[in-house]
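Given next, in structure tokens, is a single chain: the form predicted on its own.
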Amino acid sequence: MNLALWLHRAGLADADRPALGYGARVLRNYGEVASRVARLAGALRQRFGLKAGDRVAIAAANSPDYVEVLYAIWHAGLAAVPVNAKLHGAEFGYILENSGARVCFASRALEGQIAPHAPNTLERLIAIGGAEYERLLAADPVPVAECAPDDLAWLFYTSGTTGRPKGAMLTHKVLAAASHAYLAEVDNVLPGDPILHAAPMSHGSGLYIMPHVMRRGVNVVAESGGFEPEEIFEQFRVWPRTSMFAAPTMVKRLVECPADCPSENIRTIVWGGAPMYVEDARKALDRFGPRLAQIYGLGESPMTITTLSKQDIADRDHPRWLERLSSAGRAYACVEVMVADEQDRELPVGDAGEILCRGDVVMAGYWRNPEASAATLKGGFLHTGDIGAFDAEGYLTLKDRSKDMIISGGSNVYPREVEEVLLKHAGVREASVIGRPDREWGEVVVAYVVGDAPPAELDALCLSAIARFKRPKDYVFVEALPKNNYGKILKTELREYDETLKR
């Protein structure tokens, strides 16, 4: 089952129905998009000689063309490698090399950033919308390639605590199951319904492209390509029944925006990527009404572990409404979820432990990393590294992360990567990075440093090697870092100490 068949069928049966929106206008219908995709796919197979299963990267900001490139990759029987457009050039280079991508489609603004770091395995770097890209659209179309359910569709580079991102292998079956789950339990999409991509299409928002194509919806991108609250409200005004995926910090900014918002035109605002403060959720409900839904998932089980429905969020009269509002909701119907102890034994209601899940929405494993795959999928369950507890009604509350992941503004930051950069400075003897709770961003990155390096130099060092959003927002200089008897830094003690600094 090739995901590209959904678009191909839409192009045949609903050729005149709007498919892509840009700003306030319909850019292309399904017939046009299906034709362009078939020609791009033909160029990938015939001109570049790519074979089934080869990887093609997309390093691009949001644009309507993103949808066409993604589907062209699948149409040709290839695997997509969407890359966060906010990354540093060196980070692009690592993902391109690790994935073995032979071709990379990039935003024109990112070409110069990627090219110096491109590995030898990358044969072509193509600017989306450029002259070469337009020539590809003149290629002969090819039929939709046959794909097995377990063939790789999306190589999702997700963060961890080991310093380098790992590629979660999402198959056609995984993405199809996640798409059906979204339609069944989060958002009822009707033909013509829009989804506005304000969050990166390389990650959460992009995963909702597929269910909207399946249901003949419209994938819409604002002209800025990003997130500006006033522009988002204008998009709601011109696109009735719009849905949008957003990180909690984005929802908070929408709530605080003084501009007039036509809430009646919002179908659903789905938040995910991090928990939202109950107070912020209440304010969002006051501002937008019963149009909010929450999802909990990882890149390894894309957006699909638990969900808190629009009905639960809006049900103020329920005696346990606030408790439910603070939870991550209930397990999707398509996945088993349990809370387990260190021996993977299921824990009783109310006890906190690691969240495990299994089902068709769980990744096939990590790309070229059998050791990490075996550890994460031990016993057939995905080990999330998140700590949570179920209540008696099946609502899951997230307690903490057993890993040291920092989630800032919906983007993942793994401390070791930042620490390794800081330790390159001659004035840094030791460094440990933690997340500090922040009402706007969820968490901000804070570095504890033993040494005498000027913060400005540490900022410059970070900006030369990693993405801007990973740079520490505060440096705390200490005489020594807390350690156990084995010399391991005790981040729990650092977090406790950091909490006292805020008082």
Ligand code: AMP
Second form
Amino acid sequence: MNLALWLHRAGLADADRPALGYGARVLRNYGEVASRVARLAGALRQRFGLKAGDRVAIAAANSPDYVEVLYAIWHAGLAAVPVNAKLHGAEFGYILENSGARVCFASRALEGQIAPHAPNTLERLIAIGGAEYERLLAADPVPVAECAPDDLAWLFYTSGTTGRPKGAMLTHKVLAAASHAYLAEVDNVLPGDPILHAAPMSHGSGLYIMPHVMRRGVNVVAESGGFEPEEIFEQFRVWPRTSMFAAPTMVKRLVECPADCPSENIRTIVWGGAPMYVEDARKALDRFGPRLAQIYGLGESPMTITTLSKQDIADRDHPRWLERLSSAGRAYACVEVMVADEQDRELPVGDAGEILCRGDVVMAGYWRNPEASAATLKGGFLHTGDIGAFDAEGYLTLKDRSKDMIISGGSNVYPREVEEVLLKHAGVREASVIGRPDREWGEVVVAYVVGDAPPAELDALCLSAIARFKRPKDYVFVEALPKNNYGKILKTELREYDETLKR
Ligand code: AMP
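Here we have the form predicted on its own; I need the corresponding form predicted together with this ligand.
Let us now look at the entire complex, which starts with that chain.
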């Protein structure tokens, strides 16, 4: 089953229904989008000679055209490689090379940044909305390609403990199951219901494009393409029954924005991807009413491990309301979830251990990385690297991330990647990067450095090699880093020490 069939069918039966919204207006209906997608797919297959399973990257900021490009890739039987638009040129280069993408669609603003880093395997870099893109839309349409359920649909780039991004292979079956799960357990979508994409479509928000196409909702992008609270509220005003996926830091910014908000126009604000302070969840509930839901998942099981329903979040009279509010909810119907010890044995209720899961929503493995696939999918269960505990009623509370990943403003930062850049400076003998809790960003990146490098030079070094949001916000110079007998740096001790600093 090819995911593109949902759009194709909408084009046949609901041609006049709005499909894409841009700012305050309807940009295209389902008939137009289905026709443009069939032509773009025709260009990919016939003009570029791409074959079933070939990868096509999308390195773009949010836009309505993003939806068209994604569907054209699937319509043509190809696999999409959505790439975070905030990455550095070299990071784009790595993902393009690792995925073996033959074609990359890029925002016009990113084209110049990507071109110098394009690997030899990349045959074409096409600016979305540019002259060549328009010519592709004049190609002859092709029928939707046949796909097996296990065919690759989306290579979802995440990072592993090695710090290098890995491509989680999400098949048509995985994304279809995740779409059904969303509609059944998070947010019911009726024809014409809008979803506002304010978080990146290359990540969490993009996963909600498909259920909205399945139900003939409207995929909407604000004109800024990003997250501006005032603009978001304006979108709510003009698009009744809007849903939106937001990182907890985004929800917090909405709560703090003084703009007048017509809450009744909000269908659901789904938060996830990082922990939310209970106090912040309460404030969001005060402001928006019973319109909030939470999801917990990761790229390898895209947003589909547990969910805390709108009813649970709003049920203030329940005796365990606060406990539930601080949890990540209950397992989705489509997935087995277990908390296990180091030997993968299930732990009793209340005990904390690694969260494992199994089901149709779990990735097929990592792209061209059999070792990492075998380790992460050991025994048929996805090993999330997250530590959590179930309560007696099946609510899962997340305790910590076993990986030392930092989540700053909803974006992931892998310490090792930053450490490697810092260590390039001659004045840095050792470096260890941790996350420091922060009310505004969730966490901020902090670098512990042994050496005498000027912070301004370290900043410049980071800006030359990695995305801006990964740059440390603070440098702490120390005599030595805490280490164990094997010489491994003890980040837990470092974090404890960091808490004692007077800031
Ligand atoms: P990613 O693969 O980039 O989506 O990052 C996934 C990680 O984000 C998970 O392994 C968790 O550590 C964290 N995460 C996702 N959802 C939640 C949530 N609802 N609450 C707390 N942490 C979360």
